[in-house]
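Starting off, we have a lone chain in the form predicted on its own, written out as structure tokens.
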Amino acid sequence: MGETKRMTVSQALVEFLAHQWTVDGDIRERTVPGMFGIFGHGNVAGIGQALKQFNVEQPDLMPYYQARNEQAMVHQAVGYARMHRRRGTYASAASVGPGAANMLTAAALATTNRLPALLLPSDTFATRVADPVLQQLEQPWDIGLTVNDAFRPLSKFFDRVQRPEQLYSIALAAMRVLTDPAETGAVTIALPEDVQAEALDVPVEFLQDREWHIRRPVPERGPLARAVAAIRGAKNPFIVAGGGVIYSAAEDQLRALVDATGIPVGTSQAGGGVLNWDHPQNLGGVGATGTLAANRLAAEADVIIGIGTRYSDFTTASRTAFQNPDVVFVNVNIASFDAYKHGSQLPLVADAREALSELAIELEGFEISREYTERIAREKAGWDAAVDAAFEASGRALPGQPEIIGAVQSKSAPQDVVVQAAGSLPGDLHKLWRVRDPLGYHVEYAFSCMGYEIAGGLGAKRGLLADGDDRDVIVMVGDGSYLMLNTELVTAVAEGIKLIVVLIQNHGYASIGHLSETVGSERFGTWYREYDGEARNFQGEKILPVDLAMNARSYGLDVIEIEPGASAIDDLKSAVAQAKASNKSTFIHINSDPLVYAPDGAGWWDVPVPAVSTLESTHRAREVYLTQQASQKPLVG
């Protein structure tokens, strides 16, 4: 038998996770530099004990940072995630019961986006010396059920120490998963709480550097010769671009393809910024929340490229984006779910990049047709003239959000990243945000989670730090998403992290609010205001005496209040600008007309409207979703 190391399961797990390291070609960096925790009895005296240990032995090993809620750990860890396209994550440790379950919805965050981290919730005692213990949730039906149990369907990866013995497998099992970029997303291991503590003899070789290199396959040859083939013989082809040209870090190879070939790009919520806004092939946002440029084209094209997307149904406008009767899909995935999703005709499982660069080769001399690349000029030219306008301040005393946008877009760097997850801002930016970095532009659009917003700022700021960037990130939030989670504002303050959060205060849900009234139901529930009790309703014009501004100031962030009037435009331009000079967080509050829309991407939605109703509202729209659904198709080709 080789050295061994005398330690307990978390000592042991700590330290495996500091010396694992993420390689894609020439870059090598560590997988997971960093873990949060939130501790209880679960943990504290496991991980907890661990991370003391560590932080007093060897204070680089396994960095700790705080969180002030479990939930916002991991949005943290996906945001880093991002920013390092793929290549490292955070842990997130927590407690048993309350303290895990807060980290589901995070889980399943990071699980629909496609995007790494590691949580390490604790469970219940092994042994059930202690049963049951203080936040057990017990089943009589199946007593070996815990709260944890409630991560399998969340993640990639799933499983539970249940023995000291089982760390090693079970820890290089679930590296295996965080690092492979068609499988990866929330890896869960459970840990109960007695195990953690518990001692065993670590063979040494499992606590030394140890290497994932990054999948990157190229395209078999028999169908990348279909789908080329595909593709030179189309008139009007289009690309659909997602995540996975990002985290492939294949702008350079998307680029050269478009120059060469001139075929137009349309992009997913997650693709923005794999080429600049004003890149002759780009079109924006494609879909449901997509320019009038892109969905126009997406329309006719006969040959759709999608590359390194998932198609959801907002990329697809719920099936309804591609409407020429013989359209085929070449559709180039490194996960074989997603290439071969929608029946999709070419699948191509390859990493975007190597696909990318054979295609390039593949399409020497192929062209689009002169006649194809005037429209592409035209449509572009009409959709870049009508952000123009939407950017343009109306004098109301409450801005629309699209001046909103045009504001901080005009104050801010090239570099500088957006972050968005909910509302109606997400809509509003993928049609009007004008990306100039591959990393500018992140909107969690897959789980669209209300509340990601500031954690996962936070998280991309801490993963353009670890690289020495200091760029500026800016949140945006209205003020539905920013009431559910707000509270990793303590922890920037805390650790002296810079962001700009711009706070666009409605006085309810703007989206769903429009939704609701194109669905019949006339905004219900979708305004803040007090409670009449005669109605039964939250509908009077009451505004509640919430002070947004007042709860960001008590924070200890700097704030600055945009007062309603003609000048609100000019004066968040200032904002952003005094906010970009200063070294700490700013927080800026500016109040907007929920009811100024951004201009009409012609995209759809499938939100399915009462068959059946006794109100006039819901009987109308009822006539206008049957003529919308008339075009939807079973498949997208």
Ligand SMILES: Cc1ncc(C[n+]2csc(CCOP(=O)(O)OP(=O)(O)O)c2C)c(N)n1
The other form holds:
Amino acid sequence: MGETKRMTVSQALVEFLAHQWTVDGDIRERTVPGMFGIFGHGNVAGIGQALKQFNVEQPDLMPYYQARNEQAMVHQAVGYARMHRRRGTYASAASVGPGAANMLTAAALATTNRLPALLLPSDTFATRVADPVLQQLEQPWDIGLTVNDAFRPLSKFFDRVQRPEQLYSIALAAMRVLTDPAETGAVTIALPEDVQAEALDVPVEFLQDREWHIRRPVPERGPLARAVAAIRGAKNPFIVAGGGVIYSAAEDQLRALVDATGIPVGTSQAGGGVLNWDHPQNLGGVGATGTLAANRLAAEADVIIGIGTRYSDFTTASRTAFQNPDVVFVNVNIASFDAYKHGSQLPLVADAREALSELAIELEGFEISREYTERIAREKAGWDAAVDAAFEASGRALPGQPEIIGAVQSKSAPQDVVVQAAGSLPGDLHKLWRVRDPLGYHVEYAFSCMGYEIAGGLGAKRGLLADGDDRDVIVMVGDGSYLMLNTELVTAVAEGIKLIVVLIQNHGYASIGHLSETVGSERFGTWYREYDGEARNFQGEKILPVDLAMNARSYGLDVIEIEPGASAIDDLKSAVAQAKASNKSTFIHINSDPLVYAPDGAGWWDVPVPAVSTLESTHRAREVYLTQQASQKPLVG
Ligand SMILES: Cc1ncc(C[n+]2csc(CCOP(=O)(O)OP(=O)(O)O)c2C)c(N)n1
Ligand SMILES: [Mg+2]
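Could you give the coordinates for the form predicted in complex with the named molecule, as opposed to the form predicted on its own above?
So here's everything in the complex, that chain up top.
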């Protein structure tokens, strides 16, 4: 046996993680540049001691960061990973039981978004000598089961270090999945608290620098030839670009292809930024929250070229977006699961950048017709005018969300990053936000998790700062999401990390309220109002005395409150400019009218309406639902 070092499992794991490097072409960076930890029993001694020891001996080895909630640790890791195009992410260490369980939501978010996050939940004793310990889940039918088993369905990799010697194989397998573009997501290593503190003789080889080269598989020749033949035979092809284009850093290759061929592009939420908003071929968002321009052309297209998209129901408008009866799908995706969606017979299982380069070569000389080009220009101009109109200040005391977005957009710099996740903002941003940078549009809409906004935004800012990039992160957040998880503002203050937060106060759920109305449930439970004891609901007039500006001020942020009135939009513009000029975090509070909507993009979202009901509103909604459902294409693939 070669040289060894006597250390605990935790010390070995931390030192191992510090020596992992992701390599992508010329870029080489730490795969795990730091670790979050909220300590309790389970990790205060094991991982906590290891971090302390390294903090004393080699402070740069594994920087430690605090968070206020375990869920928010993982959101930050995901925000960072997205800004680094999946090359790096943080580890998140939690104590046993509730600390670990708090990470479940965020694990699902990472996996759903195909973004890497390394989770280190502590487990109860492997020896079970002191069972049941504080916070241990006891299941009489399986005594070995712990809270951490709930990570299994949420993780792309899960294992538990039951014996110290297992660390090597588990750590290596975890890193492979974390850095594999087709498999990445939540990677969970459960660490029993006794094992964390046990010693072993670690081969020095395990602790040396190790490189993980991002795989970029090229398309196979046969599938490529078939895809090219289909595209060459197309009259009106249409590209659906997703997050895979950005993670693969394939924007230049996409632009080259559409410049040469004229094929128009619609983007998913994760694909926002693949082309500048004003590129003539960029029709903006496609699907349920898409633009009229993209949705009209997607509906008629004979060949859909999906690139790095999961084809979520929002992207496909619940399988109503592609109405050409003869439509075929060419799907470029590194994950075969996605490449075969829509029953595609033309899958290209490949890296987006490699596939786009090959397609550009093979499609040389192919161009869409003049007629189609003119149609694209017309539809785009029509939508651009609709956005201009939506951005115009209305002068009403309570501005609508579209004009608020317009004001924020007008004062943000082209490279600034807008962060959002849930509520009515993702849909409005998808339609309206004019993306001017590949990383400028950060809307988490795979899991659409309320509470991601501030934590994810902080992670995104960390990602920028790690590269010495000082552009602003602008978190736009609704009152509902804010109330669900806002405490990472304290973390931002503690580390002096600058965020700009625009809080849109509309006293409830504009999004689900509108949805509730369209499905016949009359906004039940979607307002934040004083409880009406007689009616036994929260539907009354009395809004709550909650003051979220004061809340943010209490955390130590600079706060700007926009007073309702004719000048609210101008005041908002000045506030954003002031926030940008500051080097501290600023919280901008604005009241908004939840009943003002963005222009219609003719997208549909399938949300089932009850088949029988005693309510007239539900009957009416059911009738509309059945008509819309009729255009849904049956599930194939
Ligand atoms: C954790 C979580 N719970 C529930 C939902 C369902 N949901 C989506 S949007 C929304 C309301 C969001 O309210 P707010 O942040 O105020 O935004 P608004 O709709 O007013 O724009 C809810 C409850 C969700 N997306 N995430
Ligand atoms: Mg709201």
